[in-house]
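Presented below, as structure tokens, is a lone chain in the form predicted alone.
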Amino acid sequence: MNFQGQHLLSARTLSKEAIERILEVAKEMEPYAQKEEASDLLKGKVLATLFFEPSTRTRFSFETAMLRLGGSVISNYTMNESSSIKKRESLYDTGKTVSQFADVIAMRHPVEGAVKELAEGSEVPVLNGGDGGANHPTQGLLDIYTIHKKFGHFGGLTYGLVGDMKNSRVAHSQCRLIKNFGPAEARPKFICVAPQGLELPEDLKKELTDSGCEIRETTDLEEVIGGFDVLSNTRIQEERFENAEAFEKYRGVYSITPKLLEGAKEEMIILDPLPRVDDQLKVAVDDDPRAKYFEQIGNGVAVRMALLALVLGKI
């Protein structure tokens, strides 16, 4: 797959040998991902970084590969209040515009497909930091990243999926970046805990049957827990329901804890996207060897270092 120059909109548009060389290159990365070294392969080179939505790690991991690739960066984390689009200028021209500045564009909206749409007018590459609850590729690409330095393959193990699976962007990119590996024998296998109202969208489920990986859905988190390889945890998306009414039935629904850990395997890996909110992570939690949320987030800036290489076509 050529890279260079392509938007990156939707873990849907990734085939598994594209998935594989972007996991390749931000191996290749880790080195000044981790400080170890210095590089200066982006000189010149500006990424825009255009939030519409509240972000720490996406925002903050991106504009952090650039730089330690030698690059430049202009950024606008409140797009909303402080850009043209107060004015109520288009997406599709605020891409236009922003990619006179810029060589590539990431981007953050809370509506889905908003991100498409200023790709639409952009002359550079965009890639997608999270649009609604739809698609954060980025996401689940340093999320399978930090599965693959674990495990170093994903046929054959078991996902447990615990939380807002209806809302949650980063589930569902996991999903779909996963379901493309493993031979028919050892295909991926799903176990989705959600309460009800917040299941796996339909459409997703069919997707990941169609792909021959098996889906198991409860609400009890205790009964599967022992089962899985991957505990990939995600909070109550609390900014995708209507009201707070609607939210508070589900706030604090299940808990990662020292005491629910004792039925999991020893080599399962925990994985959380964050923030903590209320008691959904325990910070007890953060002692546990099997914990690799942190190092999740510190994986995230060799993998978008490895993108904006590819986009950039200088790898």
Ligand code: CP
Given for the second form:
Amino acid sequence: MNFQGQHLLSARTLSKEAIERILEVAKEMEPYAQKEEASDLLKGKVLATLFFEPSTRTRFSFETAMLRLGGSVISNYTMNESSSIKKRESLYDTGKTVSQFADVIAMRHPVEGAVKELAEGSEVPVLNGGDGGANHPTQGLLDIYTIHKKFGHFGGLTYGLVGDMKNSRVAHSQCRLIKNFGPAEARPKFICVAPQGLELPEDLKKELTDSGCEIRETTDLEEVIGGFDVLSNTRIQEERFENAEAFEKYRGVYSITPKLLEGAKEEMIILDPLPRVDDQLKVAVDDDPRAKYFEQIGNGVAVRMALLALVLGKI
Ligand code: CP
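For comparison with the form predicted alone, kindly provide the form predicted in complex with this ligand.
Let's see the whole complex now, leading with the same chain.
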């Protein structure tokens, strides 16, 4: 398995062995991610972050990962307005151009397939920081890294995926990354809790069942929360709806509250890629020892350090 020079465009392309290796390297990166030790592993290397869609966590954690490993960052977070894309330059040419400056690119775009288009022009590795509703592989990796830190394995666990299962690129990436773990008789079990109309896409359900995973679907979170080992919450993805009216009927449909959590296992962990809006996750839950969503953000630095080091051939 050789990561050097490779793009990471989707969770689909990562084998079980590749995922295990990334998690292993992320663990080695912890002292640098946790600010305990300094490193110049990526000294002289340049990361370009090209963001066509807003971000707080993904962009900053990619940039932090590069800077804490001794590298440098060039960044544009308003690509649509302030890059030559505005003058109708293609994504392919943008990839070709930016790769003359940078050694690695991290990119986010609202349209599925756009990161691939840029990667086709790029002469350096491109890491997908989220495109459309389908892919957010680095987020999925940091989520499962957080799960692995708690349980040490993925098989045999019950994952409660709550929220917008149709449009959540995070939920899609998480499922794809863990579907092949565990022995055949104890593959991950997914309980998908989504309002009607926002269910997990059929092709993804088939992928999961073909891998031996069990899937249950429901709209009733209270009824099923007691069975979860992992509660993976996601907001309703407002930006993926055609118009405000279409979104409004789903606003605030699920809310994780201290009262709701009284029915959950003591050992369950709560993940959420955030941002937090519309009471999807009450601030009062932050004090619950099961809440791991801020630790999850921190884990993103170690995982992105691992990816940068691997694709740059430094590990
Ligand atoms: N989790 C995540 O993708 O957050 P941002 O949109 O802030 O990057």
